[in-house]
Amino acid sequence: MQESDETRTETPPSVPVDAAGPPGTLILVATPIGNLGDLSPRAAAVLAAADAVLAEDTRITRKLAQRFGLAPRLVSLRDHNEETMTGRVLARLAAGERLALVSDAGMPLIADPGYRLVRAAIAAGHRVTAVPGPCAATTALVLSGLPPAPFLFLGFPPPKAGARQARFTELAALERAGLSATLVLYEAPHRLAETLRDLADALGEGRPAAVARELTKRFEEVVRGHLGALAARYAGSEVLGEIVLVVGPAEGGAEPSEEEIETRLRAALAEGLSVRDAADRVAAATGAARRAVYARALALKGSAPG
């Protein structure tokens, strides 16, 4: 957050009667990304006329609740509760109660907890509404100065290297299917680099990707350019704050260029994979005859020195 956050208390809002509207309504309601000022004064008075604030990190938005003069009863609902807490949110709900839901940071649900809850709620009658505002994704996707629709948001890719890469190569199997639309994932900052490589090995060094950085705070910054030019940017460097990752759509079907399969070859070959593997992944990420592709590995490394 901005170092001018740390000391500034917001006005109160004033709250109208039916801020948190009819009773037995759950309210979704987005919270800032970063800059406190996006809190927006129709959220501020939802979350201080709800008669609870369902809260993914409590710590977080009592935070967020004091900088604002507003002292919300809090109940924690995280990904490892959810299950448990939705049959008591369900009873509030049918009770009367006005409920609001936040994640810690943007938009409930988008890559937070709530998807179970609301499927519920909705299930059971219950009127789900939302306050609209911040969201790292979008905000991500229309500074990157790559094409904004059709985009697709794939949330967090999987931690471990093997389900990640494979992941990724499912990825560039439905682009030679058909699929063209700017990708947007979040990451984790100690995984940042080796991300953007896994990337570049399924989706090919060129394509034009961005990488957005503590958006809406101080130090945001949006670096654009190509997947393999990122990924020397930031391997071996420390990456802080929260990330979003942009790339561009696949551009229809191309056949991989000699040069291309090549060089992913040699990469594969490198990090010594064995020559039918390295051609079953290079093979599954082009498209590309793996008859082709398998004399290729076996020409690289019988010319190999050693």
Ligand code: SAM
Second form
Amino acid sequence: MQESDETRTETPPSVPVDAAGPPGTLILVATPIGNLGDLSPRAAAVLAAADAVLAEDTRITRKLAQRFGLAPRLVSLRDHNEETMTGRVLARLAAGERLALVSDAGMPLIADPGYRLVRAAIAAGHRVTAVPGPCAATTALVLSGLPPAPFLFLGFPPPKAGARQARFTELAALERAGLSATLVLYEAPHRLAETLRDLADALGEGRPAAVARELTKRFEEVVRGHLGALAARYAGSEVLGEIVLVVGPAEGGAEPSEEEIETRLRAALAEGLSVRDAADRVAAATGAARRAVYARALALKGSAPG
Ligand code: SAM
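Shown: the form predicted on its own; wanted: the form predicted in complex with this ligand:
Let's see the whole complex now, leading with the same chain.
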């Protein structure tokens, strides 16, 4: 009988006795972000040899382990219990256990739990090491065609529109003050269009950007373009899958042109913003004097048809 995809197991790794390192070690283990072939032999060996595997969602990790013929002892470590679990994990490390930490996908700590535990383990003098591997942020970065360094990983932007726009306005201010880095963000598919719109409003329609979707999976796709065009492309369309946004660095230093201010103002007014709000947004995003931007917005509003 042919095995289904669910039941098929990958070749079990040969497990070196010392795979999990010396006693009292915390090992951060990267797991696949979609393609199971990306679980490294060393990662599998550590999962097999560790005294326990701290996992964000034990069901997901159990399934992954089963695919490789492994049955590690799993302990739940997620955002909401990380604080209380940390003491217990430190005690186990002190007793000489070798503990692996994994998240549901990719590199632990990268928009995933584990940071507080790692800090505490370092502070307590325990050995902390890693089995590096897949990470959606760096994979999207290198596929984007945008400068790989310096880059700034921002994790998920705030889900609420107001907080997200405020965050991007702060970012625009940092860029006016000299920050120039490729930006990498995670976003849920149902918020992709609005986040692209907010990025375009804050950082400029013409900023080069890329949307990386379903990396390492069957429907992997990287769409490269500019923020304004990408926002328009995804507006109103249903997008599925997992997404990383990459935005090219600010050019830096240049004063915003009249044309850029006008384009931004037209877009803001077309969205239905009042003259005051449109001027506030464009002045914040470009660093142009608010009084001048307000006057320009009033003139545009006055000359608008209807
Ligand atoms: N720790 C993970 C890592 O190293 O990439 C990220 C965990 S974070 C909770 C999950 C987010 O990462 C997803 O919502 C998506 O933004 C991004 N992501 C994860 N896998 C992805 C993939 N295969 N393609 C694109 N984005 C992915």
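Rigid core (definition): largest C-alpha set, two forms, superposition within 1.5 Å. Since the structure is predicted, the reported quantities are computational estimates derived from the model, not experimental observations. Residue numbers count along the first chain shown, from 1.
- Core-superposed comparison between the two forms: the CA of Ala278 exceeds or equals a 2 Å shift.
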